[in-house]
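Only one chain is shown below, in structure tokens, and it's the form predicted on its own.
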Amino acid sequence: MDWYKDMAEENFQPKIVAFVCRWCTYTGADLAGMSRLQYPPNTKVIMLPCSGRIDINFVLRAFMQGADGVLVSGCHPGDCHYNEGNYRARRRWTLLRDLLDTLGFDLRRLKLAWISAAEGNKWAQTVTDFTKEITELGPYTELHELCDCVESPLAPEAAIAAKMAFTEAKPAEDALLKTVQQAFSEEKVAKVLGWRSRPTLKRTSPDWFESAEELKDLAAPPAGVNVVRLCDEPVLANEPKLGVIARPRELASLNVLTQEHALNPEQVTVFELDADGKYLRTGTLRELSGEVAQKFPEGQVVGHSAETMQKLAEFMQKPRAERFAFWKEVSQHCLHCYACRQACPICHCKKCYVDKNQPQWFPTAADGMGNFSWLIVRAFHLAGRCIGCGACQTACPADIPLNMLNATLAKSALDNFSYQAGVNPEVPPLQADFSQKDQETFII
């Protein structure tokens, strides 16, 4: 314990949280303790049911207040008292710790184990290792720094002109607009969700269209805008004959919530474009969502492009602290407008975590730790669900690299579980499920 006592002389503590399963990781402590075992006194342990409740927000919270190192603790793969709660964390953790990772975050302060009841001897040392290791890193000075940062945050003013600039609406191809208008003409819909020009403010942006008088305003689909944001009003659930006009990105966001639940397929009609606007056909969303596979082929991110990919590559061979110094400087043009979310086709929760305050897991306002929190708890929201539109990055007035953090969750999803996002509606979404070969190699 000699190292223990070097700390104590260097006036450094470490502050350590660790959250751990009641059910084998808290008991295998409670054993090391009747044992006499002994480790630093360093680690705060607070017990929750199980691993697969340890949110993620749990762990971010407890960097964001202080901590220089979090452990997070459970049962050992198929011993879980509740079956599976292990094996989804595994997930979870897999898709967090990718994410932290591009964000330039210090994954060795990070510690994930499995430690059974009967592991008290385990636990000890992973501790005693683990503060040891949290010791000789000193305290996490870069990103409680970031957090007691209060500045107002300014938007670069040359992002902000080029979000504003107009665009002139161009007209919805003829065959479009035939085939849509002889649909409402034999009732086969009620609502069609296109884009609607709109002269006045010189923009595109995504309506519904209520009948075939209404599309003369029908326009061709813009860059960066995804119509399915709009698919989370509550004519969903009034209305059973919808059309939707997508190109790929939509017909896969329209997937993604078909998978969650948060869409009928029976009841959307899809007048279906090419990536580049052309009319291809009509057909319901049952017919044609299994073909999305063919426009992602096997193997490929997808949605976001070769360029964002490349970038992202490049990214990752730089030093983590010249990746964390970026996302700092980029974060603190933040201005929490949450055009991102209003924009994203997949963001259809009734009530967002930044819009509740009782908890408020992190404020709301644009400082250090509000804007940083916020980077993360959004990508992560949609991990294994974001299909690369790249419409968030377009809302964005700061211009924020939303989809290179966006790329890396894809890239996660592909490279760890064969998981593309929006592809086959038919399996269940990439965090609802898990599978026993799961790679776990980060985990003790």
The other form holds:
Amino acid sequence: MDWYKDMAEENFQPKIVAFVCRWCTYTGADLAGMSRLQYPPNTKVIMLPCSGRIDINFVLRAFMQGADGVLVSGCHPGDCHYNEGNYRARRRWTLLRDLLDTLGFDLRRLKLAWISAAEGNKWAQTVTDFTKEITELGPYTELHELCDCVESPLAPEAAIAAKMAFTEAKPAEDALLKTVQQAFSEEKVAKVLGWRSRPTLKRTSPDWFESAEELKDLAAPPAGVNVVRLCDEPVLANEPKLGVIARPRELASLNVLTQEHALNPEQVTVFELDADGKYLRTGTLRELSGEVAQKFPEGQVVGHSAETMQKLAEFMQKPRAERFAFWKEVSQHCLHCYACRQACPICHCKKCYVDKNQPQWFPTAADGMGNFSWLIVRAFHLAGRCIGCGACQTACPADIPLNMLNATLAKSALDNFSYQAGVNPEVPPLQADFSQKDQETFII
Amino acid sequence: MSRIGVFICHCGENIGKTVDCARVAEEAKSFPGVVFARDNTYTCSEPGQAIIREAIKEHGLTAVVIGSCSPRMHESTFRRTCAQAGLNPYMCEIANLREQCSWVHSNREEATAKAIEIVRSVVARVRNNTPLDPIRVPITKKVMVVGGGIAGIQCALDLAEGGAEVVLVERTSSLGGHMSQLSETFPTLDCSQCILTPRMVDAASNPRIKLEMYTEVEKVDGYIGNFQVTLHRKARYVDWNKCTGCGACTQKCPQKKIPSSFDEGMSMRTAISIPFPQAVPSKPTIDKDYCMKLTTGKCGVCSKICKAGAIDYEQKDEHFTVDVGAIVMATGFQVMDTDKFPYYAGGSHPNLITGLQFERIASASGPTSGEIKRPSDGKPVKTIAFVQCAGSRDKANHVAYCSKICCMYTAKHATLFKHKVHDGNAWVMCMDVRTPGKGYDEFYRRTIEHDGVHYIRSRVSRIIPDGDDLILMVADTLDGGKQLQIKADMVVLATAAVPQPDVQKMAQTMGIAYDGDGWLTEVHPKLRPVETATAGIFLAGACSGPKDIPDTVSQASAVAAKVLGLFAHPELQREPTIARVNRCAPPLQSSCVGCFTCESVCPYKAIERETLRARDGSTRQVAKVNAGLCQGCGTCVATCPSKSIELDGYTDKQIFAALNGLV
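Form predicted together with its partner chain, following the form predicted on its own:
Below, the chain from earlier opens the complete complex, with every other chain and molecule after it.
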């Protein structure tokens, strides 16, 4: 795996891939040809119907396979052949860029441009300028070198030991216990999601309670985790009489799941607790779903703690190369155990696309490239969906600071689109929506 | 196993001069799956195409890559060639070696290297292509025209003439729309009703046109060729099948003090009424908000007087669906009310009227029988003032656009006034006078030069009531904003034309777009002015923006041509490059989890819900793409969190393969 080293030779010819829409940019590139405008031959085009079709994974994939720069281009806002594909693309690229920025990715290598069918000149100029920029930057050795991290050392032992520390389960509060018992006896609920104490394991874990008798094992919710974990559950959208014991973090998760039609909020009874686990009230999810944002301490973006946000802000002060080095270092401990996925309250797909191999979306090996890809893909998958409970980071045996990536996207959603995940189940999900006023300072 | 044939075209010297085509073909032979490769001077020529056809047969090719000009140029040509040789056309892909290689590079070595990479990428892509069949959709050869104004009438008549079955839906009880309210029409000054009413009668008596009067569109489902429209027929309380239209009921109805909307509130009508004497159909309806029988239970005069026994107080609203293949929106416009202008006499002075109200006053069938009398006291008007651009071109207060029709109708109003009141004074306060159109500017010149109407380029800041009279505070914009005061017996505001207030709601149910002002949006303002982004739904007349009668009628006929063109096909054939939700083995059946993010993302409302039933009897909902509606943009594919949607022709596998070929 040292092909990229040859590229550092004197006569470096950058590899650039352009993903373009067929109606504007591809036609614009054809126009450049018809006008016989000359530009460097390094850029090769992949045509798609619309910039809305351009998956962020295509771009990541291009970089992983050795591209030194990627150009993404579509119709100008308002000109989309499909009316709004480019608006949606724009939102996607805003989020991705912010995420990549935190990861210390060299954003100069990802260029976005609106090029119309009439702008043959702009196409030729953009390609010429971009080729020059990338040539000056040199090969993207930094990223390509990740492929060399074949051995991935385990996380420091102390970190793992801390993760494995057992804590005694605390029994559930009486008030809560009685309310849930009553709900069972009145047949308001058929099964309730809560924390079950496992005395032999000296810990608690989320589980369904299907009768009042089982409630003797009901435990108080532990910190840093989320009771909602649906990826191994059957689809619950049609199931009547569900109950969930929910703190604000769980309530926010349930709102996201409502948005994504994974639950029917009329059919879910929520036994609401405050952030510390003290019982407050009972009602349907529909009734209790509002005002979630106010249930979190001030200064938080939903569940993303002020502390994480502060840490993120400090981290962003560091030079880009240092940020990249940091993530390269911490991500090498990743085991691809997917505990983060399993612990996530928002993951409810029955087959994760990471596990699909037709096509293979990204390398699943626990090597540098596979691990770094997982960092990006996991976080982006939750863009506008993650409610910041931190269950992923708690679950991670390699102690990777996943919260910081989640917080990056939460901040990006809030700053750019005034959107907070989990606070309003009535609105469309962040990436399913757009505004013509979304900002686009990074698109030429 | 793929057996791919690669054909590299020199395009004369266009490609061959900069790209070493023979070398590209030679290199292509080594790409996985390629069993045949050659170069050729003109691949698109008949002999060139024959080579492809022969190679497909001789080498049993399963896919073809042609390195030539842009796919925008000859993709369809080469796909047809492949189809002639029995190969599925979607197994043919183009590598763009001309517009994006030979024409933009001059270094032969570099250009050849790039060409090789492009061909390698396309070969890798085509290995993952799957044969696709065009989507065939049946067409219901019936069209619904929504709106019974001049646009709807003209369109329905043209469609019926062309042999189409037409359902003409109108929400009032008569055809005619705004045109039936007009007195005379510019620039020829022919009487509006004289030219319109024969068409109304033609539409009503045409055996291919079914009128659905007093009926509104409630919901639209389906897609081009196959719409299901739910209609809501409001209760008329009169059985129109029995009614003879004698009008006796309207004479005797005791409830007589209801402002007539046809006369823009300047005359009164009865609770059971026919909107205007020339109405088609000439059948009355009972206004349930005013009828004493329906509101208090006491009266029943009309029922007693009706010899035909047509009065039916028990009639109920009806909801029913109609299957149609195309829909024409001809829903027209409204004019802004005077109450939007508080700075003009508080917006509510009786002698401050809209242009449409002036039409009624000037009309021989109007409340004053065509005499120019003012509403407050019926005094003949001697001095009249017209204020143009009331609301139009006024972004700060109202709308930014030009309402287009006002300059001409104001000139017409002023002319009509001068023709009726020879010693009268007509003042027009205009911003700019815009009169493009056949005979329009001549008409406007005549208004000034022959009829002696005074035009002042100005803005009117205030109108102050002075008893029944009105004083206009005018700033002459050609004279440094000099202040003038003009006292008038009556003031006509050329208020802005605005969209029908409820058309946006209807547009949402149909999935058609409207602009920030609320006008329905055409696909392309110049090249596709009567089509909407939803295939099969068309726009005629002022629903897409203010239009005069000639433009409206031209559009209506244009739509008829479009619809008849659509109906000329036995069935619709559509490009099969559309999205598809995946299916897999049980128990999952599909990796779709039913989050329906795709539903919010789709601009064409093409995502439907389908229930999957597992063996154990449990069910779950997943997304399904309506092949009739999907236009193949692929935004859903990139947004789908579980990667459960594919776009045929641009599948993830194909794109990844193409990428593999490049880097």
